[in-house]
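Presented as structure tokens, the chain that follows is alone, the form predicted alone.
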Amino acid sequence: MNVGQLSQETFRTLLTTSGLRVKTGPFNLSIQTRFPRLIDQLHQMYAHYALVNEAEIVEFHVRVTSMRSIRRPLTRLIQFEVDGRSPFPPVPAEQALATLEWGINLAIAMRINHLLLFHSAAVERNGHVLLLPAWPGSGKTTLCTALIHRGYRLFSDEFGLMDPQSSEFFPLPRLMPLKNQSIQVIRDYFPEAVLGPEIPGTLKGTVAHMRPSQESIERSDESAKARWIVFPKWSAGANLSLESLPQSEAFLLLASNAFNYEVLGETAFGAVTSLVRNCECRKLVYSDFDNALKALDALTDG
């Protein structure tokens, strides 16, 4: 069963009360959180995520709580916990959705250390994972979400999520937050996107996070191996550009996008050693979509 699934009461009572457990990827959550507009917001974005039952661990539990600050009381504030901790200061309430997807990323990028974690968005295509890691600015949520409307399926836009051992990278299909220009560039392109509302400022600017297809989330258990790895840039006015990069180059830009890469030591040098030996790697520089997304299925056919 799954959200949608749910009858807007019920949904409500589980969000107030024990919480609201789902699946992504591998792992589980409890949601709880009393504001109306995130609950609300929360029964379109996760509508196709599988419920969790009472017998099965959850991994975290997070809470987005309601508050007023005595400097600000005229100012409608939340306040995100993971644990009964909480690693944000106090928000406005309109970034309560925004609030609560980072706030679980950065639980999971803190707390996982049995897989490394890469700063990464990856999707699958003909079999094989496409890496493309990525620092901030550079595009990769606004490319990972063209790239899943044509064809090719979600595993993550901010996590590469790879076992060490088998080098097996496992899907974590959640809300992609695209930010500023991108929100109206993916309008533009791609009308048939699921978007939630735009929640401007934010550290980030404006934000409003579209919804992973039906097809991806139910295939999260569905994991595979990378054979491709891309570090994109988008720029404006760019020439398509996709050339080789040396392993050394992918070894060292790998390395250095990875969460928990000093964490894991010894076996984080030897599982990113064997996953630049076993890919292609390529740097991509854009500024047409089109022209990228061609390069991009002739590199995944090939």
Second form
Amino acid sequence: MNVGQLSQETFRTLLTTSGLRVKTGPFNLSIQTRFPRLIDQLHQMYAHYALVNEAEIVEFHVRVTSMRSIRRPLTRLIQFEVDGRSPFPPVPAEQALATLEWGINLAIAMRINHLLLFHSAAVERNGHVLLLPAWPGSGKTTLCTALIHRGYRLFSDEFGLMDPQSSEFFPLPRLMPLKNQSIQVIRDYFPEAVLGPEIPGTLKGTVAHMRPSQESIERSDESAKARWIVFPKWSAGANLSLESLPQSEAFLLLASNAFNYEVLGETAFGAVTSLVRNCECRKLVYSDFDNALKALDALTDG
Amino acid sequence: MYWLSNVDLSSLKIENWDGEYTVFQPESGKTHFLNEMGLKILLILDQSPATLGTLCQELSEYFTLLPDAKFSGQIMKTLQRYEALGLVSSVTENT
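The structure above corresponds to the form predicted alone; please give the structure of the form predicted in complex with its partner chain next.
Every component of the complex follows; first up is the chain already shown.
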């Protein structure tokens, strides 16, 4: 059963009492909140996620609570908690959805060490994963959004989750936070995209989340191996280039980009070595979506 | 002063990427990125301790280079970096 099949009333009851238990890729999540606006937003944005029954273990228990501040008595604030701890200071209530999503990502990045976690978008085409590792601000979420509207299957816009033993990548299709100008770019290019509310004033500017497709969520148990690693960089006015990247450089970029490379030590060294040796490595610079998509289509056609 | 290796070279995981090397050091959990000369320095010191002069001599013969003051300075910087990483140690002869 999916979240979207719950009545609004049942959905609200779960969120305000024992928690809404949903499956997100290889992890289960329990969400609690009494904040009405967030409840409405989640009902729309989480519609395709499968519910998790009571017998299954939940990896992350998260909660968004309302609170008051003596310093800001007129501002309604919310606090994000994961397993009873608050990693962020309170933020204005309007930012609840963005804070919830960042909080879940933070919990994954901090706690998951049985998988190697690359800071990377990952999509699948022709049975293989295209990994798009990049640092914040390089446009990976926007590019990832464009790719999934052109037939690529979403694994994640944020995490490349790799089993270091088998080299399999696991999908983790979650809401994709578009930022600032990217929001309008995606609205213009892909009017069919389902976007949540625009949330101004966050640490990253204005954010609007894109809902992953139903297919990508329903197929989130289908893992795949990577075949291409492309380091993307959007640069205003730049001509398209998709150049081969030396494997040694790809290794260094990937190792320094992974959240838990040092924690996993020798296991991570072996896993990154195997990954790079089995992938085509490229560096992509682009300013125009259509050209970038054509180049990535050509790369992943074979 | 002479230099000696702090690590058992056989314990290092070394991957060759067309003449550049990634080296995992289990004791520190660190990964190092070395060129061919950087790795050769570790290989020489793994055989026996060496002074900077001896090291430069062996390297210049292996890579067919003409050793000069600039070359010695570069090797010295590399050794100091390796020392900071715990890969080698410097020992003064009267200690």
